[in-house]
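Next up is one chain by itself, shown in structure tokens, the form predicted alone.
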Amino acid sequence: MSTPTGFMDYKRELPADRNPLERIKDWEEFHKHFSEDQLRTQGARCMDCGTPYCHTGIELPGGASGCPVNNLIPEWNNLIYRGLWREALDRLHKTNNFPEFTGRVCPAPCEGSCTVGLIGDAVTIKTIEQAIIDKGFDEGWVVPQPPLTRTGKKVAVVGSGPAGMATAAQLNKAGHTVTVYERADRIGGLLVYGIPTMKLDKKIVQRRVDLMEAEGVQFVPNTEIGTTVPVEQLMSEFDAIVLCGGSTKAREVEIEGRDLKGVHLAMDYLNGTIKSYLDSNLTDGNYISAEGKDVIVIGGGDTGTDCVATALRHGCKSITQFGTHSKAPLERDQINNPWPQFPNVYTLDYAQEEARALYGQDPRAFSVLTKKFVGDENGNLKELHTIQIERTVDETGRKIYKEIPGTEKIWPADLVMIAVGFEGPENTLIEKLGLAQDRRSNVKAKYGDYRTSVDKVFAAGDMRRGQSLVVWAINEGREAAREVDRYLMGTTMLP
């Protein structure tokens, strides 16, 4: 333990973010950083619990509890307190291939299950994690570590998102020759196309890709398996195949007027902006612009929030974010949402902070159901019709929505983004390989084993589990690599 009374002596603190009204003028990351002394103080708050729930990594109602990659959090908190940064980095890399990603975009279920949170505010785990890896790169401690020998086995990884990258990194470490195929023009999957640059600078992603290439991993962009490269070729050339294509089939809405001009899927909107920004700093105009428009985002999750932040940077006239859920309480419900479940409490994410700073209020409208889109005589969207709802859950867990009469409302709108989640993976490759699917259309493969119904084909990440967190994708990529190594060699030393 760093200091037995640290959690009582010091208050939880977080680095200040850049001013919301300033950061919406650019596309740079919005977090600032603590000094080493401040990080040491925050590390001192860690209790080194007898049972550290922060790294349990289990699923509970409402989401994950603890770190899904089982980061050894009390250990590196103590090392930071003692000023042993290099040792802390080694301990962090022992369980997490990409802490520079999770330190930026993970919602930190570890903090939700921190034992200090039982009586006060959790340890600032995520901030310390990012600081360790950033210092590691700044000091030149993170260097290529190619394997000393090669096994002669070849593995193809389909998809270069966090699951694919984790799979590739671990299999390469075991000495296998790994080729990662990506259909987009840049490597990184949703780390590049899916998460806006202000949350995750793409230079951070490319830095890790360059490191993995130096270690011997081959990345092949602009290549779609089943189209650019036949599946038969992959099956004949490689000893094992790992599918990490993600859950990319967007969920649609059956609402009157859906075909009006101005109604778009959220990922088309986000990824168009990201690509245009990376290609030309938005000068090519190859994206859907929210400039000067009344914008509504349908969906209260992370994707919808990223749409809000993007529209603000475009210069929208107004922004509203609809959610069918009710407004969360200010404090954790100890009966229905007890520790160590992830706390369901009212917070402002970065985009809502920005909208409030610009317009004076939280842009979210809760318990709202969109009834129809209405357009003008030219087929352009002009307004939305909504009604307030009450949401309940029946005995089977199914959500039931009851409309509240007299709460109808008309909203002016020029641009709508639909961000209501994803249905599962795209079926083209799955069908060509003849893979079994579960009831949610994901590739059928047991968690912890990852073998599909076809010999030598494995699946990991969102393609297997459905839409989830980056940190769960890394967890599955690491575990799938272990099982592929066992399949190829009969035994494995991978964790």
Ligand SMILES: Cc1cc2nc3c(=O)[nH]c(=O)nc-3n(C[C@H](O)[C@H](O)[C@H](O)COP(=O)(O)OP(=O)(O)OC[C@H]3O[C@@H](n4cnc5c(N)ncnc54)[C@H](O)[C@@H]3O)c2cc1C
Given for the second form:
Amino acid sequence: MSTPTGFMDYKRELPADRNPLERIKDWEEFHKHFSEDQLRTQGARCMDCGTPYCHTGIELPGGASGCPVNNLIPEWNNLIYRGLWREALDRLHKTNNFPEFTGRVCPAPCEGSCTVGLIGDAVTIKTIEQAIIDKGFDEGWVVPQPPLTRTGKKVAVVGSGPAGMATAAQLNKAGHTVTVYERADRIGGLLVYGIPTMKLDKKIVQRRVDLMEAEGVQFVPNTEIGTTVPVEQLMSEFDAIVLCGGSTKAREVEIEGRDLKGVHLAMDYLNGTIKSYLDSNLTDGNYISAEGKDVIVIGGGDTGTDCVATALRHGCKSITQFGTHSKAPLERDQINNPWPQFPNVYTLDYAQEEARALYGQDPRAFSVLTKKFVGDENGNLKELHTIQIERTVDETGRKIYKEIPGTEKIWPADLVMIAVGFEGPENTLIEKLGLAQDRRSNVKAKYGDYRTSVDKVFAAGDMRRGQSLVVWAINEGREAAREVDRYLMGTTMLP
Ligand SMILES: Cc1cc2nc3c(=O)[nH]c(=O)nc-3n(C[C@H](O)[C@H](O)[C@H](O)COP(=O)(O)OP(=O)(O)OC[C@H]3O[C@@H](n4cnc5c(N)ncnc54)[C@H](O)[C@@H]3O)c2cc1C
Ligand code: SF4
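Switching conditions: you have the form predicted alone, so give me the form predicted together with the ligand.
First the chain shown before, then all remaining chains and molecules of the complex.
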């Protein structure tokens, strides 16, 4: 234990983010660091409760509870308190290959289930995680560690998101020769094309890719398996194949006016900007710009929030984010959402904080259903027609949305982004390999086992579980590597 009364002696504190009005002028990360003294104090708040739910990583209603990669949180909190940074880094790398990603983008289910959170404010776990790994890189402690011997077995990983990267890192550590195929021009999956640069600087992703290459992993971008390279070639050349292709089929809204000019899928909007920024600092103009436009984002989740932040940086005229869900309560509902479930409470994410700083209010409109898009005589989007809805459940527990008469509204808009989620993985690869799918169209493979219906083919990450979180992708990638190693060698030492 750091200090027995730390959780009573010190308040939870977080480093102040960059000023919202300043940070919307650029595309740089918005989080700042604490000093080592401040981190030591925050580490001292961990009371080593004996049953640390923070590292359990189980799924409860409403999301994960505890850390899905089972980070040894109380141990590194204590090491930080004692100033043992190098040891803390080793502890962190035992369970998480990429803490520099999760320390930046994880929603921190660990904090939702922190025992201090039962009677006060949770320990600032995510901030400490990022500080440990960032210091590790700054000090030059994170260096390539290639395996001492090779097994002679060859594994192909399809998709280079966090699941593919974690699978590759672990299999390489076990001595297998790993090739990662990626259809995009850059390695990283949604870490690069998806999550905006202000949440995760792409140099941070490339730094890890470079390290893995130095350890012996081969990355092959611009190569789509099933198209550029036939699946038969992969099946004959490799001893095992791990599919980590993500869950990228966007869900559509099928309403009148969808074809109007100015209505776009969120991923086309986000990725156009990211690619143009990385290629040319946005000078090539190859992106959908929100500059000077009245923008509406349909979808209240993370992807929608990233669209809001991107539109603000483009210099939009106004921004509104629609969600079909109602406004969350200010405090956790102790009956329906008790600890250690992930707390469903009203918060402002970075983009909403920025919009409020600029326009004086939260850009979100809750319980709103879009009924139709209306355009002008040239087919350009002009306005959206909506109605307020109320969510109830029927006798079987199924959610039903009831429209409230008299709440119809017209919103002027010339740019709309649709961010209503993802339907599952794309079909090409699945069909070409003849893989069984589950009822949600994901590749069928059991959690913890990862074997698909086809011999020597495994699946992990969003492609197996559906659109989820970076930390779950890392968890599945690590575990899938363990099962592939067992399949290849008959036994495994991987965790
Ligand atoms: C906009 C957005 C923001 C998000 N923000 C967060 C966040 O803040 N925090 C968080 O924890 N999670 C976030 N997520 C979710 C998170 O990014 C994903 O859960 C995670 O990246 C899944 O990892 P993965 O490796 O399974 O798949 P992905 O990251 O989707 O990677 C799959 C890769 O496979 C490639 N691929 C597919 N088919 C083929 C093929 N046939 N051949 C070659 N390559 C192929 C794709 O091009 C892609 O690069 C966000 C998601 C989105 C869309
Ligand atoms: S990976 Fe996420 S859940 Fe795990 S310790 Fe880090 S912030 Fe918490």
